[in-house]
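Next up: just one chain, as C-alpha cells, the form predicted alone.
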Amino acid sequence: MAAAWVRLCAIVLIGVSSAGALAKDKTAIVVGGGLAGLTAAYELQSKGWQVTLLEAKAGMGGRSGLATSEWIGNNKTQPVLNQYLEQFKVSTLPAPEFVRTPGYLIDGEYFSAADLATKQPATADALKRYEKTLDDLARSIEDPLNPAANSTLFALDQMNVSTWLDKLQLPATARQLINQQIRTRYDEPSRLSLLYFAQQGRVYRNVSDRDLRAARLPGGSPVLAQAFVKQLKTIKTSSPVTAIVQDKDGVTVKVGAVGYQADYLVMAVPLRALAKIQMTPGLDNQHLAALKGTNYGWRDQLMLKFKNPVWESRARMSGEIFSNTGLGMLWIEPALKGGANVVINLSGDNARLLQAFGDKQMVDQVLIRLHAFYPQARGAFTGYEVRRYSTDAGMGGAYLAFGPGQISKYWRLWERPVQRIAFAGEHTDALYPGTLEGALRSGQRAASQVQDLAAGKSFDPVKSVAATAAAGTAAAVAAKDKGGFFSNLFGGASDKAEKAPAKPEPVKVEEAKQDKPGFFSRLFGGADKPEAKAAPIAKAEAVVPAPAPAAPAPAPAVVAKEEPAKAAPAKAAPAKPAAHKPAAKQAQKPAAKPEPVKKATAKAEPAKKAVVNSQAKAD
C-alpha cells in the first residue's frame, strides 16, 4: 500500500513538472507597447508563456495622452480598468464633485450645465433636445454588439452625422458645442456614421456622468503602463516591425536585419501602422480594404503650462470644458508639480487643416485666443508639449471612428485570429473602442485566443454576406423623411414638446452670421461651415460582412508543438470606459470572452451618452 502510494505520488509530481515545462516553452510575440500589447503580453506571461514585446518607439504607452490627471470610471463602468489598477496597487483619488458634468466656454466666457440652463435657456434646451433625440436613436438598437441588425438600422450606416444633425435645426451656439464634443471625442461629424454613433449612444445609455468620473488617476494612463512594464521580463523598443512571415510551425517576426520566432503572434497596433508591415502569406481582400478604408479621427494635443492659473477658479474651471469659438474642447487641471496646465485638444477637420503648422506656431494661434479670453495667460505661460496623432506614421490618426459605410464591411472584423495572429486594440473592441477600457479588453481577449489556438481551437474566416436585398431595402427606408421610424429619429413632428421653432433659421445662415470669415475662424469651429454642407447620404453598399464572431477565443499560445495549457480567460467584467460606457447588464461579462450576439445582450444598460470623457482614451 505504502509502494503504491509513493508511485502515485511520483506520477503526480512528474505531471506538474511536465506541464510546468511545457508551458515555459511556449512562446509568443506581441507587436506593440500601448495598453492593449501590454495587457496581452501580461496575461499570457501569468499563464506561463515565454513572451517577447516589440515596441517601434523609444518608450511605452502607445497613444496615451498628454494630462496628467485622468478621470476614470467606477467599478461598474470601467471593471477591467479598476481590475488592474487594483492588482498592481496604482493609487487613485475620488474625483471632486466640479468634474463630474463638462463644462462650456462660449464667446470667451465659462458656463457650467447649470449657468446654461438660466443664463443661455435656449442653448440649454437646443442640448436637451438633441440628447433625446440622441437617446432615441441609440434605442432603436436592440443589441449594441449586432448594430446592423435589420435593413432600418442598416441604412443609418449609410448616413453620416452631419446630415442627421442639420435635421434637428438646431441654433448656432448649441450647433457649434456639439459639433465640439462629437469631433473631439470621435471625428468630424460629417465622417462619421450615424450607426456607429448611435452604437456607442447605445452602450453608453443610461449610464451617468457620476460614475464615468468617479477617480483622478494622477499621472494619467502612462502610469498604469508603467505598471505593466515592471511586471514583462522582455521588452524591445526601438524595435520596428518590417515583415511578419506565418508557416505551419509558428510566426517570424523581422525587425530588421534580426528575426524573432514564436509559435503565436498578438498583433496590437493601429491599422495605419499594421498597413505598412509586410505579411506572408498577405491578408484576404477584406482585411487589405479595412486597412486602406476604416476611418480614425483625428487629434493634435496640446499641453499648455501656466504658473498659476488664469481662470476664475480651480473649482469653476476645471474638468472638460468645450468651446463654441478658438479653443476645441479644453481640459483643465492642476499640475503635478505646481502651477496649472491647460490640455487641448485640436480635432477632426480642426486638426487636418493644421497639419502644415509647426507645433510652436500652432501653440502661439491657440495662447492668441486663450489671452483674448484670459488676459494674464501670456504673462502666466511657462512652456508646452504637444502630440500629434494624426500625422504619426505609427499612429494614422487618434482612435477608430467607423465613417459612413464601415460597419456594414468592416464591424468585428479584426476580433478573428489570422492563422496564428491574435489582433488586439482600441479598434477591435466593439463596445468599448477609443477607451482604456476597450484596450485592456482587447488585451485579454487576444492572449485568450492564443491560448485557445495552441488548444487546437479554430476560427472561422471572415464572410461576406450578399445583402443586395437588405441594402435596396435600406436605401428606400434612408430616403424616407416623412413619418415613421424616422421621423421620430429625426426630430419630426411627432414629438412636439421636442420641436424645434417653427421657423427655425437653417443652421448654416446663423453661423454664417456669427461667424467672422477666415482661416482661423474655420480652424477653431466658430462657425462651423464644413458641418453646414455635410454630404449627402450615402447609397447603401450592396455587400455586408457576416456580424462579428459570437466569441471571440482566448487569446492563442505560442509553441505550436507543445501540449497546450489550458487557457484561464480573464474574467474581469467587461465595461464602458470613461470614454465609453458598457452597459449596466454588460459590465458584468468576462472581458475576455465577449458573449456571442443575444437578445440579453440588448437589455444590458449602456451608458448615458455616445459622447464620452476624451480623457480615458489609450491603447
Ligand SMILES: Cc1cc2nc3c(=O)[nH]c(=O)nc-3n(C[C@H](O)[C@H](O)[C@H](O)COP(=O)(O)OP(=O)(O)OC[C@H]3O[C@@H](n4cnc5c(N)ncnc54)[C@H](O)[C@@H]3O)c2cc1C
Second form
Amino acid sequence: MAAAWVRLCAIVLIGVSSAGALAKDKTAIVVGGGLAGLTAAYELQSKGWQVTLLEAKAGMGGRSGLATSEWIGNNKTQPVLNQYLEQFKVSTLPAPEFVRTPGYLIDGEYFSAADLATKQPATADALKRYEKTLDDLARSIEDPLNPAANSTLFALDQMNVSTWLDKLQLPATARQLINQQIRTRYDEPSRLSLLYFAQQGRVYRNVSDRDLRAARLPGGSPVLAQAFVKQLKTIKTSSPVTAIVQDKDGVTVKVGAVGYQADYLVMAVPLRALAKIQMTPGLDNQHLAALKGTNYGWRDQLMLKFKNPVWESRARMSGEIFSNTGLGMLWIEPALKGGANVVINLSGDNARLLQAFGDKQMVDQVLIRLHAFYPQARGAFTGYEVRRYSTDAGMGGAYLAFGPGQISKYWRLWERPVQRIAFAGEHTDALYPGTLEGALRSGQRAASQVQDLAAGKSFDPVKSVAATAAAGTAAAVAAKDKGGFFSNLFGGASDKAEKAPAKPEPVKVEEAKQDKPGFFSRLFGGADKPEAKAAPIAKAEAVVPAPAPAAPAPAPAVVAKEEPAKAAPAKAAPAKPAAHKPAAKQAQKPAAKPEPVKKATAKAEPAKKAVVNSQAKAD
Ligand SMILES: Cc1cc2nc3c(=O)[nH]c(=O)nc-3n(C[C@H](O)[C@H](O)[C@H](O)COP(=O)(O)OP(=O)(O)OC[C@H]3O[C@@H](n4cnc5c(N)ncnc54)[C@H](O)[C@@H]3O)c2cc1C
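The form predicted alone done, now the form predicted together with the named molecule:
Below, the chain from earlier opens the complete complex, with every other chain and molecule after it.
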C-alpha cells in the first residue's frame, strides 16, 4: 500500500515536472520594431518561442517612408516581401505603366526616358554609355556575396564612385542626373565605394526597372508593419534599450531601470543606434570600428501639399523622377482628399548640408525652386510633412552605403552572431541592403540563427576581407594593369586608377549657417551645376513664399498592443560575463555594475488606435 502511494506520488511529480518543462518556452528578446525586428519576432514566435519585442518609439515600423502608396517589386525581384504580403493578405495594385521606368526633370521640364531619346539625344546617349560601363563593371563580379574575390576587385573598394564617373567625361546634364540617381539610391558618389556600387550593380544586373516597380502598396510599408504587429503577442513600445548584458544563462536587457531577461536576443537596430547601447561583454575592435565608421546614405523626405496640381498635367509626374536642379528625386503622391502632393527626396551632401536648418527653412528652399518652374506653386501650397532619417538618433542615416575601404573591413560582419546575440536590419543583408527585402531577409536569417544557437551550433568569428583577400592595393594592381581591367574600366585611361582613394570632403555645417554668397546655388546641385545657373533666390529667411505650413503630421503606423506586454521571466542573479565562451575582447568601456534585474513591469500600455492609412487613389 505504502509502495503504491510512493509510486503514485512519483508519477504525479514526474507529470508536474514534465509539464513544467513543456511550459518553459525558449525566450527571446527582439530589439527594434522596424521590419527586420518584426520579421525576426514573428518567425521565432511561429516556432514556439516566447518573444518580447522592445521598440524605442511610440509607433512601430521604423524607417517607413512618407509615401501613402509605395512602389514594390514583383515576386522575381522581392520574393520575401511578396511572400509576406500574400501570407498576411495585404493587397497591392498593379503599377501603371508610366511609373515603371524613371523620368527626368531637366531645368523644370519633364522627360520620360522615351522623350529624352528624341529631345535630348546627347544626354540620353551619355546615360546609356554610363549604364553600359556600369554593367561591364558589375559583370566583372562573379559572386555578389564575395565581391572582393580577387585583388583587382579588392582594389575597387579603395576607390570612390565619383572618380570613376569623372573618367567617363559625361556631358554636364547627364552627370547631374546620374549623380542624383546615385545619391538617392545610395549616397553621394564621392562617399561611395566603387566596389559596393559594382556589387549592387551585379545584384540588380538584368533586373528591369519594370520588375522593381511592378505594383503599388496602398498605405506603404507601414501597412505591412501593422500586419506583423497584429500577429505578435508581446510588444513594448516607448522602450529604448540602453544596455545589454550577456552571461552564461542568457541575456539581460535594460530599458531605463527595467530589466528583461531571455535566452537569446535579436538586435535589429541601425548601427548608429546600436553604438549607443552599452554592451557587456563589450564588442571587439572590429565591431566597434564598424559601428563608428560604416557609411550610411543620407536621404530626407518632404511632402509638399498643394490645393491642386501645379505641374504640367501632361507630365503625369509619378514614379522616380530625377531632377538636375534643386529638387533631388521626386514623385507625385496620390492625394488623399483632393489636392495634390509631391514627395521630394533630398539626398547625399544636399541633405547633409541642410542638417543645420529647421524643417520650415528646408521646405522654403525647396518651394523656392519648385516655384521657379511652376509659378502657381506658392499660391497653391497648403502645408508639409518632413521625415529626416539622417538626424534621427534611432536611425542616424537613411540606409547602409559602404564607403571606400569599408567592404574590405566590414563585409558580412553583422551576419554572425556574437555569443547570444544575432543581428538583423537592412544593413546586415549582403545582397539587398537599404531595402524592405533586405530588412525582411535579415529578420528571417536572425531568427533561424537564434534557433541554431539554441540547438548548440556555434558560429565562427568573422574574417575580414582585408585579411583574406590577395595582397594588393589599388596602386599595385593598377600599376600591373597594362591595358587590362582598369583600362577597360576607365574607358582606356587607367592612369588615375592608382590614385589614393579620394576621401569625401567633410560637409561644413557652419558654411551652411552663414549663407555665404554662392552657398545656396551650390546646394541641391552640389558641384553639379555651374554657379551662373544658380537658383534665383538665395536667402532662406528673406523669401517665405507660402502661407505658414501646417505642423508635420505624426508618424504613421502607430501601433501598440492592447494586451499587457508580458515581461520576460526575471531572473534574480545580476548579470555576469558569459563563462561558457571566451569573452570578446573588452574593447568597450565596461558597463557600470548592472542593477539587479527587477521583474519587468507588466503594465498594460494604453491601446493606441492604429493610424488608418487611407487608400491611395490610383493616378
Ligand atoms: C527615405 C527612404 C526611402 C526608402 N525607400 C525604399 C523603397 O522604395 N523600397 C525599399 O524596399 N526600401 C526603401 N527604403 C529602405 C527601407 O525602408 C529600410 O531598409 C527598412 O525599413 C529598414 O528596416 P530595419 O528594420 O532594418 O530598420 P528600421 O526600420 O530603422 O528599424 C529599427 C528600429 O529600431 C528602433 N530602435 C533604435 N534604437 C533603439 C533602441 N535603443 N531600443 C529599441 N529600439 C530602437 C528604431 O526606432 C526603429 O524602429 C527606404 C528608406 C528610406 C530612409
